[in-house]
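Listed next as structure tokens is one chain, alone, in the form predicted alone.
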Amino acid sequence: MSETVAPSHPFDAAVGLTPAGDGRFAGHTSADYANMVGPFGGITAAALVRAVQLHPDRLGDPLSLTVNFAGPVAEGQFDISARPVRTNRSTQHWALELTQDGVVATTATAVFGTRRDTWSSDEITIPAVPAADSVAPESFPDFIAWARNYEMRFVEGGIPKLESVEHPTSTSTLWVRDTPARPLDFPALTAMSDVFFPRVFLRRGKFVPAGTVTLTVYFHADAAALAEQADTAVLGSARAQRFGKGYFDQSAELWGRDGVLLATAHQLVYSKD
């Protein structure tokens, strides 16, 4: 008789799927990505990156994933159906829905496909700032679950303290990476484009009611450049372009060893201030 070996790190158990066949797959929340209200965001959307990746008919690797947040997930278990609706030669298109009781809580559409080598530039550049090592790790409040699954040291922007006042710009750049380390992969990329706190926390100086409604995510990476990675520090960055009438939208980039961009992900966020 086989034995079932469980997961060695916390991330790989909370986007654990059991095949269900026809589509689908069951999960089940996990208290170490706990948010204030539902899992964590991030974690969702890394499960439903790898609900496509173990599908038998997936093509090729991650290139976007948009997630709709439709309504709160509750603890325990969950359903997600993947569905191909249409492959070309190097595209792949995907239908995906995350299910309790029958009842829809995320919906998405992801494109995976493969890539060749072709011409390449980027416009937009790494920050210049310290070594990792060199900045204070910092700790978000206990309350916030998910964030001890992260070492995060704040090169600006940090989390505002009880004593904050407002913040001219919501800019937050940080180096990032699992906690305990781990080798970097796809649906890892995907959760950690959503580890950046709301920015109307830092506009604001304080904790305000808000929730991502609708994350995007962009792969510029392979899975070759990623395996490159390896378990070393991502530097990510996010910024905020308005606010008002209760949602703002906040955009982000990360990037990996010798200033690859791996990612960059927009998001809209609901809050209540």
Given for the second form:
There are 2 protein chains.
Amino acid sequence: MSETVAPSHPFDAAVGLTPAGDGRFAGHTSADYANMVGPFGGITAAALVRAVQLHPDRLGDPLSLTVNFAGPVAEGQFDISARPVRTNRSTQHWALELTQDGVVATTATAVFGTRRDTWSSDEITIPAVPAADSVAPESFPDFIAWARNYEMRFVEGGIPKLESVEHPTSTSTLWVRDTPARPLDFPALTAMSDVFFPRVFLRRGKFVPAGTVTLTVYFHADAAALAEQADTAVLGSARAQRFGKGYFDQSAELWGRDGVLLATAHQLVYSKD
Amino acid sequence: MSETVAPSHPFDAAVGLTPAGDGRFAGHTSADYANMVGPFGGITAAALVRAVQLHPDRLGDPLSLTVNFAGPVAEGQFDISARPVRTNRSTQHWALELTQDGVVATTATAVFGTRRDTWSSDEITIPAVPAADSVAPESFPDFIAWARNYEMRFVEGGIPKLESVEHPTSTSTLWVRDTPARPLDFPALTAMSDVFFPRVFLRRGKFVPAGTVTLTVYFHADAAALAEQADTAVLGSARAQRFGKGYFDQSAELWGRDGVLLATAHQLVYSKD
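Structure of the form predicted together with another copy of the chain (previous: the form predicted alone):
Okay, now the whole complex, with that chain kicking things off.
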């Protein structure tokens, strides 16, 4: 376990926010987490979680998050407003907006809360895969900057190459870790839930215009479970269910040490082809 | 289009809204769709979709919906505000709130839009089950009023009886149809996406205090595909992935005629036990 919690980690810089009072926070896009158009959706989602975490009225930790990518985020400054819409005894509902020059680029809702011990059961189990160290890391093409901040070791459904052909299924399973290594926290887990490239790339064997429209994350891990992860690799697996009429969905699981399910995530993706 | 004409079907009465100008709509809870505490979550979600449909600025049909059940909805009148946050060429992002006496009970975001023909593929297929007519309908206990508006024919994971025991899996698969029969539309499909009782009931073999915290629906069917369904039964299947620390998630699919995937839905559920 490395204690590289240096404030210089590019992730912390990318989700760094300056409180501006009254539930408002100022942020700035990071070239390190740029995507083809605008920032990596996962880093935007992470910044929204960070905004709630920094809010003085925040209760507990994230239970769920839905982020709607309403329009492009331009390079430069952005503002996040985080409003606690309703606070109950153990849950708190948030409404968030990310704006640039007063124009809404992203909306979100989040549920935060405290947890208690209850009956527990897992109905799904971590896929049987080789250990992270035994799988070679793969790189995205250079023009996808954000991917350089993740060490991705695909055990199934790797990044399509230029000479790729159509693939029979849309499942990708990979070990994923921040690089440089960084202890897992809620913003980092949120970003990782969007680390799965659009499933249409894999099926069609090529990069096509596509982007997440809406992303929902359910957090199964509490803060203690996240702390136990330290900076070890997380196993992620994602697949689509239906493609057609301009959109497709994809669902993902993120697994931690000892096969604990940290989060499940779902998204609807726009696809031009 | 006025919604004040006396509707003949209880569903239309329950989601009937009176436009009050400026994106506001007045509604009233329906005893027909009452749950143990407050209304059936699916009917609230349906009313939110209806509000956007009635809004004069609405673009296209639902692509996704996330509803956050922030607090109880009391019997009586409620107000829905529907705000088009951002309108793009083919998508429109909505922010919604359901309030009672100015107190927020429910928040939601929705993406509406137009669709175009693109490459299509289904990666999941409708479960092999007996025809609806060959499966006997089951009833919920009388105190769950909303369920009386659905004809539910379970092929797997039926309603726990008082003498039930723990069940090894949380999957329920059922044919579901409005009763009396009613042609399928977006509000009705939305409500059906929440027709699956909390999976913890099935696993534990008993009714325990539980309720949906947040529900997300991805609409795969467009209006033409829904019209083709007419009032035939829809096949729904749902299951949980992880239970623990006060919450669990459940995911569902809704299938129509000829095995077409109409919608996928996900929710996070609070559980006291």
